[in-house]
Structures are given as structure tokens and as C-alpha cells.
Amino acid sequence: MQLKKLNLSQVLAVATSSLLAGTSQTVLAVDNNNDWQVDSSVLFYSETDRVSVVEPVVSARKKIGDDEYLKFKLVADALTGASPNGAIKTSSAQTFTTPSGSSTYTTAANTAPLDPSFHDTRGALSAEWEKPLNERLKGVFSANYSQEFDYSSLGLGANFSWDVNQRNTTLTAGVGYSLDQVKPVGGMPTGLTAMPTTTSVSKSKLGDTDDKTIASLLLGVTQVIGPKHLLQLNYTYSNEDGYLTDPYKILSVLDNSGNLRGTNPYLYEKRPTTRTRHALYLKDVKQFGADVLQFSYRYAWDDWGILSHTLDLRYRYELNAKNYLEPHLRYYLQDKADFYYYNLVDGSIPQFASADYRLGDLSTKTIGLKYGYVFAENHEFGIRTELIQQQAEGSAQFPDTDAVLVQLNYSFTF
């Protein structure tokens, strides 16, 4: 579902990656033969008393010609747990209807309301064809498809890299387009209309399905600074158009006394139907002997009013020829959207409104460590553990969210 898809992408993307520029996490010396290079992983993610995720991933890359490659990637993930529905906590118990409208759930007094029906499974398949177009120009053409029970996405992309300045500079340009279909459980509620508090009343709906399109652009340059030093700068642009509202989120409406209004105290959220995003991404990679230091900074902004900063630091420390450690630090800071509201007040309902904490002022801190072991030629095992803390700034409504991420990796050739 759309809610889960957005949450998964935000939570699990603990390392900044550039649009249309995916790269393998493992480097294996297989470029000179026709073996398959396989990278596999299983990720486990768990928030305290909230969402849990299991995500296996398998990708395979094969050389089919001179500097020409095919790559396939298969992803499956399953999400379970509870997620904030957007309502505020109150001094008395609250009852809500589920998205299907066929049942209700109750939240205890002085507790942030969580929807316990939060669950989903997703499968995704992508393919890439990397081909040299001339001596210094390379193209990467991609296609991807993902399916959830209430959301599907089909995308195409093309990325071009041009080596200049005696191959010390690489210019990159890429485009992408995806067509998504939203099929929320219970249909798409009309924005800022009342959520029924009993199963005997039907919600107002826009329909059962709707579409969303995303067009994206990438421009970048990678510069060799020295024999063991690279610097990369990317600019990304994307435009989303269509149904961008989260159909499972609501807002609380208070009366002039600060209490839930007596009639229809909850409204479904409503977001704009377009969103334009921009991002600048700077990455510095430097080798010190056998060790490698990576630092990146991402500055992003959009026309919803959200502005964010992401700092990411990794250091790969080679213990010996077979073992390495890679500590990781990440910090993310975000300003709220223009239409983010903790709650609404009766008589002053805006054109757009959402109480989704992911659109509010928030910060995320991540600390992690990866251990890698090369136990045979072109065979590597790794385990990564991350501790993540997310804080909704300036709001006691949403307490800090603590999460643990563990990922197992195995790479090999055959």
C-alpha cells in the first residue's frame, strides 16, 4: 500500500543513494570472464512496538560482451505491526474504523493511536542492460516492476555516462518514468471528509483506484582528484502527479475548548496532487592505504515546503586480507511540509492537511557497523547492524522511535 511503500523507502534507505544510479555493494573481480556475479542479502528491521520488516534481495550480473553487462534484481518484503494513524492521543479511549470499514479498533487513553492492521507484502523485479555506445560513452537501460496487494508500479529508465578529460572526469545524465496504480483497501476516501466511527456508516469515496506518475532527471559529474581520491556531485529532479494522499491517515479535529469535537472528530487527510522535488548530492571517496573513507551530504527540497539535510559517513577498515570492519554514522534532519498539522480546529479547515509525522519536523540518527569476511576467491560474507532513532521534533504526540536493522550479505560467482 502507499503508506507502507513510503515508510519502507524512508526507513530502510539509511544510506543516501542517487536516483537512477544504483550500484552493487560488493566488488568482485569477475569483469574478465563470463561468470555470473551474485549479490544476495536478507534484511531484518524492527521498530519498538511498531513496524517489522523482512526483506530478501538477490541480484545477478553477467558479462555478455566487451564491457557489456546484464543485471537482474529480485526483491521481496513483508511488513507487519502497527503504525500511527495520525490522530492525537487524548485522556479517554478512542475508537476508529479500519480502512475496509468492516471493523473497529480502540486505543487506550493517553496513548498515541496506532493502526494494528498495518501489514503488506511486496515483490519487485528489475533489469538493467549496460552497454558501451562508443569508446567513451556508456548507456544503462533499466526497467522495473513491483506489486503489492493495494499498489503497483512500472518504471523505465536510461542513464548515460561520458568520460572526458583523459577519463579523469565522468559526466552523467539520466531520465526515468514510472506509472503507479493505487488500490487502497476500502477505496480512496474523499479528502477532509469524516471518518465513520461505526461500521454502519460508509465513508465518502473518490473511487476505488487511481494513478500516479513520476518523471525524473539526473545530472552528475564524477572527478578524479588524485590516484586514490574521487569526488561526485549529482543533481536530481522529479515531478509526481496524481493521487499522492495517504488513504490510511486521518487528523483529529478539536473544538474551541481544545477537546475532540463532538460530531465527526476525525477527518481523512488530503495532500496536493502534484509534487516537485530537487536534491543535490555530494560524495567524497578517498583511500588511505588499504582503507576507504566515504562521506556524503544530500540537500533536498520540494514544493510542499519540506527541506532536508542528510550526512553519511562510512570507513572501511581492512583488518587483514580476509576481514574488514565498516563503521557507519548517519544524521537526517527535516523541516515540515506546509500543510502538516498536529491537529485541526473546528471552523478553520485548510485546503490541504496531513498529520503524518513523516511530513513533520523530524530527525533521524543512525549508528552501525558492518563486518565482512572473504573466505574464498570471489566469495564474501557480511553482516551489518544499525541502531536507528527517529524523533518528531517539537511534539510530544509522537515519542522517539527506536529501531534495529540487521542485514546479512553473501556474494559469489558461478
Second form
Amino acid sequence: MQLKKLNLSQVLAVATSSLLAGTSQTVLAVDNNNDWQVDSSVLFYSETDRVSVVEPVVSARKKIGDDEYLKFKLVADALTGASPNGAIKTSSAQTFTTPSGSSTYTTAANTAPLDPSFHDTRGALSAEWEKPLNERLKGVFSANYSQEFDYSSLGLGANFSWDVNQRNTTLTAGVGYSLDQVKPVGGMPTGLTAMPTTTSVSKSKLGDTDDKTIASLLLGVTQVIGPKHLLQLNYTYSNEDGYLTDPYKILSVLDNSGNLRGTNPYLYEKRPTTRTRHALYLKDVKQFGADVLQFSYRYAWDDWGILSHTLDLRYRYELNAKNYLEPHLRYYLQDKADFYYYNLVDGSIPQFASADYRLGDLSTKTIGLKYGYVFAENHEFGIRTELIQQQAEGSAQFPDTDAVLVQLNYSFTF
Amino acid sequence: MKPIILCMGLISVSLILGGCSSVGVKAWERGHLAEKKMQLEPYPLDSFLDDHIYFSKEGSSGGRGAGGGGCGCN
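Having looked at the form predicted on its own, could you now put up the form predicted in complex with the partner chain?
Up next: the whole complex, starting with the chain shown before.
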């Protein structure tokens, strides 16, 4: 056994070059005497008339020493459907070129333009090494890699948690760094240049690939309030640098009469090359009898001008010792980015512009229900379904997005 | 400054709602806190998938971890 442990440690020493973004954790984590814990899940996500996603995930955690663990997670992602291209609907049909430039698609009159060629597959692998550094200090070192046909990402991270105050308080600090590469289909269009409307014209390009880096920091404190009550407060910061534009999104340009201008009616979007984000996150976990209430609030802001509030509420209602139901409500409200425009106007093209609705004034409402069944010691099944509705707020005009998700979980130890 | 004030206010409210006269527990009072359902992230895959969905559908992200990126979806 000792030999086996040493080998794993050697492997880990190499893999430590490998860290990733740790999550703020409390030292209260559940332990058990089994060597392996496996969590598996499959997500089905579908938007009305738009994108559908199937995403299986498997996570395996192996105990390799006293309070020392090695964890691997494998994720696959298959995405198909149509995605808004950023142009506005008009009273006549509109024709656009696909990102490759080799074909066109036409949107009917009075219909929101969707790019039907949108599809993606993604695979991701992450590894995590959790090691006690002394009696009160724990380190989690991690790495992840993901690959899409037009995007790849390598992330490293380290997360430390320190128990103080008779283990009633846990202080957490984490750092993460990610190096991403963008390789869009058809190359990266030059920002705010015209999207061709026929295949005989080529778009102006910046190049075929570009990079983006993300450095992030977490500072957190978790406090035991009472025998059935926990409170967590986190601050997170991230700095993104590089190609942050969506190479597939465009904006419509209207003339002074409010009609699409005659020449070059669509421009590729252009975003700044840096972004600094901040978030304050508060979570409260409290037990009432056998039931558990989880409440969280997040206040997030960034230097693109986006400011958001997120409220999340889950109540785990124990039907009996083996069955539980957990209703879930979530509400998200966002102010738009400074460079978000529903459309542009001829003669006043700004330095940066995007019509991506995800940067606009919007709200998201989620309602869901989960059912869980613990059918043997350390074996648990769960199923949840959620309805998600996104809609424009304020003067924003983009159409609503409705989505439904179903997720199946199965966890066991051995 | 405003968010810090907001957060301190929220902590105060939470403490008051908790009805706590003293904060913290002794070692023998940790039975409930050790239960899976009382963990901050009792079902990490649920949290992971939620983060992935909302990261790709909304302008803000972060709060739970020092991660970010890893996906060309936003």
C-alpha cells in the first residue's frame, strides 16, 4: 500500500504543474471510509426553437491518504440548434453568410435572425489533488483542459483553506490562471467591418487564431453560526485579457429613416480586449428540523458596465429518511454593458459595439424541483427539472428565451 | 464601497434571522454540520452544470470559485 501511495505522490508532484480554479470549501466536508466516491450526471437542456445540449459528467474521487484525495472529472458536451446572430428583425427577409463564408442563410420577414449553422462539441478533463498541509491548513491543486472545435482552454489553480477559531471559521484563498485559444470557423473578422451578404465577397480578417488569458482570485470566509447554521462570504476577482469578442455575432446598421442601410447593413461586433470582473457572494445554509434551506445572493460588477444581482433559494424537504424534494427559485437581474446596442445607426459607429443579448439589460427567472432518493448507504439517485426564462428589461428589445432542463444524477462510494 | 456596505448589511440580517446569541459550536455539536445536505455545495455536479449554463447565458459570473473560462460559450 505504501508503495502505491508513493507512486501516486510522484504522479501528483508532476501533475502539480497542473492546478486549477478551486472552489471555496469548508473543512466540514463529508468523509467516509470508502476509497472511491463517484458522482455522475447527465444534463438535457433545450431552448424553444434554439439550442439543445446534452452534457454527461463523471467525477471520481480517490482517497490516497489521511484526508488526502485525488479527483478526476470528465465532461462531454454536444450542442446543436440555432443561435441569435445579433441582427434585428425587419419587415423583409434578410440574407446572411455563415461564419465560413461558403454559404448563406435567409431569415423570413419579421423574424429574429438565427444562425442555423450553430453547433459545437466539447470535451473537458480536470484533475484535483486535495492535501492537508498541516492540521489546520488544506491545499487543493488542480488543472483542467477543454477542447472545442473552435476553442481550447488550459487552466491551473490552487486553493488554500485555513481553519481557525476552534474550526468554527475557515479562511479561504484561491488563485486560478487560464490560457485559452480561439480559432473561429472562417477566422476572426475585423471588428466593425462589414459582414458579406454573398459568398462572392470575403470578410476582412484579423487572423485565424488568437489567445485570451484569465487570472482569477478568491478570498472567502466560512463561519459556523450554530449546530445547524453556516454562513459563507466570498469575494472573487478576475482579469481577462486578449480576444474577448464573439467572432460570430453581428449588428444591424440602420439609416436615419430607421431602415437597414443600403450598403454594408451588417457589421461584425467588437469588444474591448480586457475585462475586470468582481463579485461578492453570500451563502447561508440552515437546517430546520431535518429540512435544509440554502440561500445565496451575489452582487457582481465589471468594467464593461455590467452590474448584476443574483438571488438563489433552495429548500430541501425531507419526505422521510430516504426521499427528499427540493424546490429551487433563482432570479437574476443585469444592467447592460456600456457598448451594448440593439442596433447601430449610420454615421455614428462607436469604438466598441455588440448586440449580443447576453450583454443587454436582461433578467433570468428559474423555477425548479429536484427529487432525491438514497436507496442504500452511500448510493443516491436524483432527478431535477427546471424552467428558465430570459427576457429583456428596460428599453432592451430582444425576444424572450425559454429553456427547460432535465438532469439525472447517480452517486455511489465503494 | 457600496457593495461592501450592502454585503455587511446582508450578513447582519442573516445573523439576526439566525437568532444567534453566540457564534460557533463545540466539537460535540458538529453532528448536523457533517451531514452531506449541510455542506456548502452538497451536490457539486449540480453546481457545476448550473455555473456552465448561466455562464453561457448571462453577462456576469463568479462568486463561488476562482475559476472562469474553459469554455468558448461566452
